[in-house]
Ligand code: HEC
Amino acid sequence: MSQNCHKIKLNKFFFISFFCLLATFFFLSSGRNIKINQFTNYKLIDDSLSIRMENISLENLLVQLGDSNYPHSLKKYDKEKYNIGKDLINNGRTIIKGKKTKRISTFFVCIDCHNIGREFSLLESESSLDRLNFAKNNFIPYLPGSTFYGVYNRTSFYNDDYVKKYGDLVNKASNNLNEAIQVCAKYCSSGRYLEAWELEAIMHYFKGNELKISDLDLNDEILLDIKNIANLDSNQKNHLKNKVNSFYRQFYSATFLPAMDINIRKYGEGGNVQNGKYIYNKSCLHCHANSRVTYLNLGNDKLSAKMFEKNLTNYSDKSLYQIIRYGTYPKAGRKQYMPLYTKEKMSDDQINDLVSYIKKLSNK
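Output only this chain's structure, taking the form predicted on its own.
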């Protein structure tokens, strides 16, 4: 009987000990889990704040760093006006109450000369090589006008040599986006000035596509400074503003070049044929395929290439060397003029690439 009692006591002791060990284990595990969950929750909250912070508009950030709002600033965009602006940019008109509005131009729409998306791998770049490589990688047109991507965040328009072409017209437009749009509508597109509601709609479209902090390739150090913006003094804010501004372009340069001298032309020798093919397909044919925009019909055929090849040494609008650098002017009976390509939009090397492809196509 005593032995049985002793066994019961031992079993009870072992049971209680085991229970205590098990409880301790769960307690410690629970404690460890609480710490892990707290850390995880902290990280999730931090990431969420980071995401919200990076979606702050670039304009709002710059204002917090001491800048004024843009002259064309809109507090917010109206989705309906945004969609109307999108129509105007893509189609040259829109539909109001079931009726088509008057065309801005009977000859061009904005996307004949301008992309609406990103054109560079680095937003601070304006390198023609970077632009071409990005176009090839993303299969986008290679056009003479600057992209509308980030145009809301620019402070200068029709820069540098555009005064040679448009004279006093660019004076008001150079620092005013609304005026720049009007110059483009009336003169660049051989159209008319926009009505107030049309201009407002396009501005809402640009506002809806303004740059966010997340669009810039900012490093962790800069992002940390932005998070701590409330603790920065005026000098630190100004320094941070300059850093942020270095990650995108507030304007694009425009250098007009003369037609390349005959004595230094390579006529395609050593040119990159694949680059030339892309330029031909996504630049020349963007407007000239099936006479989509202009009177001159071009195709990816031997006849088109022969026409260009025999005129390479001429000084006429059929010479690639001439037409790319000078373009043409609109005139009675031929409003569909060709815009010129600045040095920044197409380099001399890229013209040589184009000629190399034309000669290859001509000899097929």
Contents of the next structure:
Amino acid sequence: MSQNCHKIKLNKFFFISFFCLLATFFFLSSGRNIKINQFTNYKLIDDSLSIRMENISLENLLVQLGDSNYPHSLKKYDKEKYNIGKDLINNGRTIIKGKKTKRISTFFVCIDCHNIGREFSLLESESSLDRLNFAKNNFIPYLPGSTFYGVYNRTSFYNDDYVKKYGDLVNKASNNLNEAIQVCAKYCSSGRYLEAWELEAIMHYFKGNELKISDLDLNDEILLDIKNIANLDSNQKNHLKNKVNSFYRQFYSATFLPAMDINIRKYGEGGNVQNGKYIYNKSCLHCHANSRVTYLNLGNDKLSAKMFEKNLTNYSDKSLYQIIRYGTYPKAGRKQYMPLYTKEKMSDDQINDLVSYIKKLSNK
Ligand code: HEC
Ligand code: HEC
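Return one more block: the form predicted in complex with the ligand, after the form predicted on its own shown previously.
Next comes the full complex, this chain leading.
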């Protein structure tokens, strides 16, 4: 009898737990269904897309909210052209019918100075601290140019001090992505202007990597507004557009700084050695390891470090404080040059981090 009772209790226990499990399962899956339905049923923005609302292009959304298409807008991208663009960006040339095409530059490829993937966890950020942390977490290079990720969705290029200092050279490019690419192919790369098919291919590559709604960290309130887009008046649309635009950058700021005065340099004191090591390896050595794009061969060795250490207290081209802020200039007969780092791409604190690492390396 007592055994039986025990059995019943056990059965009851199983029954209750099973029921609970079932209930939890239904609860969870129904929750998920609601979320999926919210997006899959949504077709107001673009009827031709049966995919989730979140996968709709940002440009498409902005047009629904009253913007015109970008001047460089492409309706859709062609995968073949995308691949050619990718090849040009990574290798500086492509192969057509078994033949290598003419290099854009003898000295550089685009990815010497630009990443192609995301550089910030929050796309609205342009803080050098966030950018370095993201680079470290994802083990990507830390470069003087802005990433190509999201470049299709920018409306202003070579901003602030680039316009002030380079004037006419970049004026035309300042609100025209096609021109911006051309300026960089010819001047940043010490190369040549692109032919029409090359420019088009690169634009298809950029289009293929344009921002989608799902790339932005939009909150539920905004997503709901987007879902209700058909019911919004033009004021509300404008308001929503401004909100959406605050979740990514339409341009990157560019502040040129002078070489820091020798009297206020901290010479590595209080610097973060780990950050400095990362910057040295994933920024400087990106170009200088094995003399890749320059005669100046650098490595994680005492000799390189000594060279920098000797020049910390001056304003020569071998001083970290100087070279980072001014870079070098292309000359006739020697067209490889080093681009400067703006404040946004390398902060004074980060230079101090780099110096602290260099000092550690030279005292090894
Ligand atoms: C030697 C370094 C270097 C090389 C090589 C280079 N760029 Fe740049 N590029 C820069 C710098 C520096 C800027 C300044 C603005 C920025 O990126 O924030 C820039 C800006 C740009 C911009 C505007 C970005 C913006 O948001 O303002 C585009 C587009 C661009 N480059 C495309 C290219 C392409 C395409 C190539 C290859 C054909 C290339 N670049 C090669 C250094 C370089
Ligand atoms: C995009 C590629 C690139 C990056 C990134 C880069 N450099 Fe350079 N650097 C060059 C080129 C090219 C030259 C020009 C030297 C030449 O004529 O070959 C140069 C020149 C220099 C010189 C001057 C050499 C001289 O004789 O005057 C120093 C010093 C230097 N780089 C240090 C650095 C440091 C430190 C970093 C990291 C903060 C760095 N470079 C990042 C490409 C780069």
